[in-house]
Structure formats: C-alpha cells, structure tokens
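Listed next as structure tokens is one chain, alone, in the form predicted on its own.
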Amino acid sequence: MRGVTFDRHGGIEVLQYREDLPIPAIGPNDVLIKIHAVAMNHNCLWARRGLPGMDILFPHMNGTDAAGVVAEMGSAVTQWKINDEVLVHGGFSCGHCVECSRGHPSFCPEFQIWGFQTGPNAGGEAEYARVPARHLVSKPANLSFDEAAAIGSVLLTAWRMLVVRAHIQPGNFVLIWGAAGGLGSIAIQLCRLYGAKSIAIVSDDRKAAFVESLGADFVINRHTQRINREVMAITRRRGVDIVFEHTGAETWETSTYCLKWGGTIVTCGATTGFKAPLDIRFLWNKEQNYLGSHFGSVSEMIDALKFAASGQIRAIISDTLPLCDVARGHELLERGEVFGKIVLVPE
C-alpha cells in the first residue's frame, strides 16, 4: 500500500512517500480501515523533528485523525460491519485497567496517541490502517470524510477542555489563543453554542476576518494591540473566566494576567515551549485554577460529535492535499498559515 513514513528526525526531507508498505495484519479485536482522509496535527511536526525525552519508533508513520470505511474485521468484532463509515478515536488505551474502567483512558499506563506515540508504521497517513474496534466512532452522515477527519480530535480536545474540565457557562468570557487554528476555530464555536463570549487572539487581519466569520465576539491582533489592555477593556477590568491555552511558554504569563479572580486556565499543549513563568501569588491570592486536559474518551467524542451531526459545529478545512504532497502540509503548519485543519487524501 501507499503511505508516508520517515526513519530519522529532521526537516521535511526525511519524509518518504512509499508505495511498497504492507497492508497491516489485524488481530481478533481489530478492524482494518480503508482511509479516505487524514488530518494533520502539530504532533506530526513534533514526531518528525523529535522531542526531548521521547522515543519515536522508527520507521514512523504520522496520522492521528483518520476517517474511512471498514474493510476487514477481526474474528471477535461484532459491533461493526464491512463498509461502515467511521472515524478513529486516536487516544489508544488498554480498555480494561482501573483507570480505563473509571472513564479516564488518558490515565491508563498504556495510553498512546495513535500516529504519534505508536509504531513502527502505525498511523493514519496511508491507504489502510489497523485500529482496535473499540476506538472507532460512527461518522456523522452529514459530514464528508474530509470533514470528519478534520473535526474528530480537535472537537474532542476542545470539548474536554471547555465543557468537561473548565465547565463553560453562559455569559463566561473565554480568551482563545491561536483562534484561527484547528483547536481555536472549534473553541469559538463551542463558546457560541454555550452562550459564552469569545475573545479571539490572532496574528493578522486575514485571520481576524476569518474568526469573525465563525462568530467570535471580540478579536485582538497580538501584533498590533496590547492583549492585557484590550481584555480588561472588554471585560470592564474584571478579567476573563476561562483562558483556552495550548501555546505554552510565550503566552502563559499573559494568560495569568488576563484571568479574573477565581478564573480558570485550561491547557492541552505547549507549541511555543514547555517552560513557562508562574507567579504563585496569582495562584493563591486570586485563587486561580490551572487545569490540564489531554485528549478525551470515546464517550466524550460521541457526545461532542452530536453537535457536528446537527450542524451546530462545523469542520474548518484550510487545505486538502494529496497524501504524496505531505511535505507541503508540514511547510504550511510550520509557517502558521493554516486556517482550521489540513487534510491529506490518499490517491
């Protein structure tokens, strides 16, 4: 089969588009998926470049967000049938430990992000993929395969951050970093869905117009405006109820300054760096809450997808590229030129 792999860390030159990869063999509890679309994430860049303290299994295949059809099933699989349209829940866990039983799969000792921590050659950037049957979710009928791949993990991640962890409420002010990206574009829509006021942070006027089209209540250009001053003007010096964080070191200090007494920062990543300054006085004096959030469960994905199925939340696709043009996708992500998600389509 055709797919994209790499066997060392480096620039885009390490990416190999191959046509000689074996179709994965499945076990009794697995399903073989014929991939119709797979969306790119920042973890594609992290795996290619390498991360300190993390071992990437080579040869490596990226791809966490895939949608396709059931092509083959293991002997123990009864909940799916051939040609069912599905998307992959990419947070793999054992399914039977205490933490999995409690509904906390990300606490599972065996938890892995598919296409990032798995391998060798185990991800969605290929024509076929082997997936445990319990990590498949029915594709909403109103979504194309491209849309399903683009929305699956970002909707799940943003849903867990805002709904499950931060308990978003009507009337909340929510500061959203990277608002024009995949996660940010979903966060804006969740704010609208829950009656909260979104304050979208962007880097240029094109992105400002884009987030306004999604329904952002307020927009701040971080290159031309002082974020703290603008936030305090918008909230009448109260500060925001929730900060939607996923950028890390460069933004964390500003996030704490913009947060109200008793407010919550919820974060799922650190694309600008892992070491962030922390003034502990803000933590105790203002009784601020700093929450981590990692992926989400299958049940949370099913809950969140109901709003995509009803059309209340939509997938945002920046570019659709053939799988063989994956290097172009890496370049666009690295330059920050993406609105929503990049989707790769096997030829």
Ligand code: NDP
Given for the second form:
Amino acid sequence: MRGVTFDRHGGIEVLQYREDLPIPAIGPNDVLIKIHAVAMNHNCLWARRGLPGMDILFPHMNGTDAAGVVAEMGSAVTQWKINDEVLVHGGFSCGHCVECSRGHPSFCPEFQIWGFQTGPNAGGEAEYARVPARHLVSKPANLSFDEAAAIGSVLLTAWRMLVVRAHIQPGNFVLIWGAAGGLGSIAIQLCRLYGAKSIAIVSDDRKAAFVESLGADFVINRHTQRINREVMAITRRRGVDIVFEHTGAETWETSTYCLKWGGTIVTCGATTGFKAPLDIRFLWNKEQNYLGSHFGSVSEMIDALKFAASGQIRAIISDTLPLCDVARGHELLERGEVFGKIVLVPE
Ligand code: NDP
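Now that we've seen the form predicted on its own, could you pull up the form predicted in complex with the ligand?
Let us now look at the entire complex, which starts with that chain.
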C-alpha cells in the first residue's frame, strides 16, 4: 500500500512517500480501515523534527486524524460492519485500567496518540490502517471524509478545553490565541455555540477577515496592536474569563495579564516553547486557575461531534493535498499559513 514514513529526524527531506508498505495485519479486537482522508496536526512536525525526552519508533508514520470505511474486522468485533463510514479517535488507551474506567483515558499508563507515539509504521498517513475497534466513531452523515478527518481531534481538544475543563458560560469573554488555526477556528465556533464572546488573536489581515467570517466578536492583530490594552478596553478593565492557550512560552505572560480575577487559563500545548514565567501572587491573590487539557475521550468526541452533525460547528479546511504532496503540507504548517486544517488524500 501507499504511505508516508521516515526513518530519522530532520527536515522535510526525511519524508518518504512509499508504495511498497504492507497492509497492516489486524488482531481480534481491531478493524482495518481504508483511509479516505487524513488531517495533519502540529504533532506531524514534532515527530519529524524530534522532541527532547521522546523516543520515536522508526520507521515512523504520522497521522492522528483519519476518516474512511471499515474494510475488515477482527473476529471479536461486533459493533461495526464492512463499509461503515468512520473516523478514528486517535487517543489510544487500554480501556480496562482504573483510569480508563474513571473516564480519564489520557491518565492510562498505555495512553498513546496514534501516529505520534505509536509505531513503527502505525499512523493514518497511508491507504489502510489498523485501529482498535473501540477507537472508531461513526462519521456524521453530513460530513465528507475530508471534513470528518479535519474536525476530529481539533473539535475534541477544543471541546474538552472549553466545555469540560474551563466550563465556558454564556457571556464569558474568551481570549483565543492562534484563532485562525486548527484549534482556534473551532474555539471561535464553540464560543458562539455557548453564547460567549470571543476575542480572536491573529497575525495578519487575511486571518482577521477569516476569523470575522467565523463569527469572532473581537479581533486583535498581534503584530500591529497592543494585546493587553485592547483586551482591557474590550472587557472594561476586568480581563477575560478564559484564555484558550496552546502557544506557550511567548504568549503566557500576556495570557496571565489579560486574565481576570478568578479567571481560567486552559492550555493543551506550547507551540513556541515549554518554559514560561509564573507569578505565584496571581494564583492566590487573584484566585486564578491554570488548567491543563490533553486530547479527550471517545465519549467526549461523540458529544462534540453532535454539533458538527447538526451543522452548528463546521470543519475548516485550508488545503486538500494528495498524500504524495505531504512535504508541502509540512511546509505550510511550519510557516503558519494554515487556516483551519490541511487534509491529505491517499488516492
Ligand atoms: P495551527 O498551526 O493550526 O495553529 C497554531 C497557531 O498558533 C497559528 O495559527 C498561529 O497564529 C499561532 N502562533 C504561532 N506562533 C505564535 C506566536 N509566537 N504568538 C502567538 N501566536 C502564535 O495549530 P493547532 O491549532 O492545530 O495546534 C496548536 C497547538 O496545540 C500545537 O502546539 C499542537 O501540538 C497543540 N495541540 C495539542 C493537543 C492536545 O491534545 N494536547 C491537540 C491538538 C493540538 P497567528 O500566527 O495567526 O497568530
């Protein structure tokens, strides 16, 4: 089968588009899916470049967000049938430990992000993939395969951050970093859904127009405007109720400054670096909350996808590329030129 792998860390030159990969063998509880679309994530870049303290198993195959049809089922699989249209929930866990039973699969000792921490040769950037049957979710009928792949993980992650962890409420002010990106474009839509007011941070006018079209209530260009001053003017000097963080070191100080007393920063990532200053006085004096959030459960994905099925949240696709053009996808993502998601199509 065709697929993209790499057997060392480096630039885009390490990516290999291959046509000689074996179709994965499945176990009794697995499903073989024929992939119609797979969306790119920042973890494609992390895995290719390598991250300190993380061992990638080579040959590595990227791809956390795939959508396709059931092509074959293991002997113990009863919940799916051939040709069912599915998307993959890419946060694999054992399903039976105490943390999984409590509904915290990301605390499971076996938790792995598919196509990032799995391997060798185990990800969605291929024609076929082996997936545990309980990590498949029915594709909403109104979504194309491209849209389903594009929305899966970002909707789940943003949903867990805002709804499950930060308890977004009507009337809340929510500051959204990287608002035109994969997570940010969903966060704006979730704010609308919950009656909250989004303050979208972007880096240029094209992105500003795009986030306005998604329904952002306020837009700040981080290169031409002073974020602190704008946020204080918008919120009448109170600060925001929630900061939607994933940008990390370069933005953290501004995030803490813009947060109101008793407010919540919720973060799932650190695109610009892991180390950030912490003024401990804010934690106790202002009773601020700093929350981590990582991926989400299958049930949370099903809950969130209902709003994609109803049309209230839509998938945002920046570019659709053939899988053999994966290197271009890496370049676009690396240059920050993406509006929403990049989708790769195996055929
Ligand atoms: P995108 O590339 O789609 O968007 C990232 C955005 O970050 C860009 O649009 C850019 O917006 C903004 N950005 C980049 N540099 C800076 C900077 N110096 N200051 C302010 N903003 C900046 O990525 P995603 O939305 O898909 O993912 C974002 C992060 O979240 C990644 O680190 C990813 O790994 C992580 N993540 C974590 C998950 C989890 O479960 N833990 C799940 C999904 C993602 P602009 O330049 O316009 O301001």
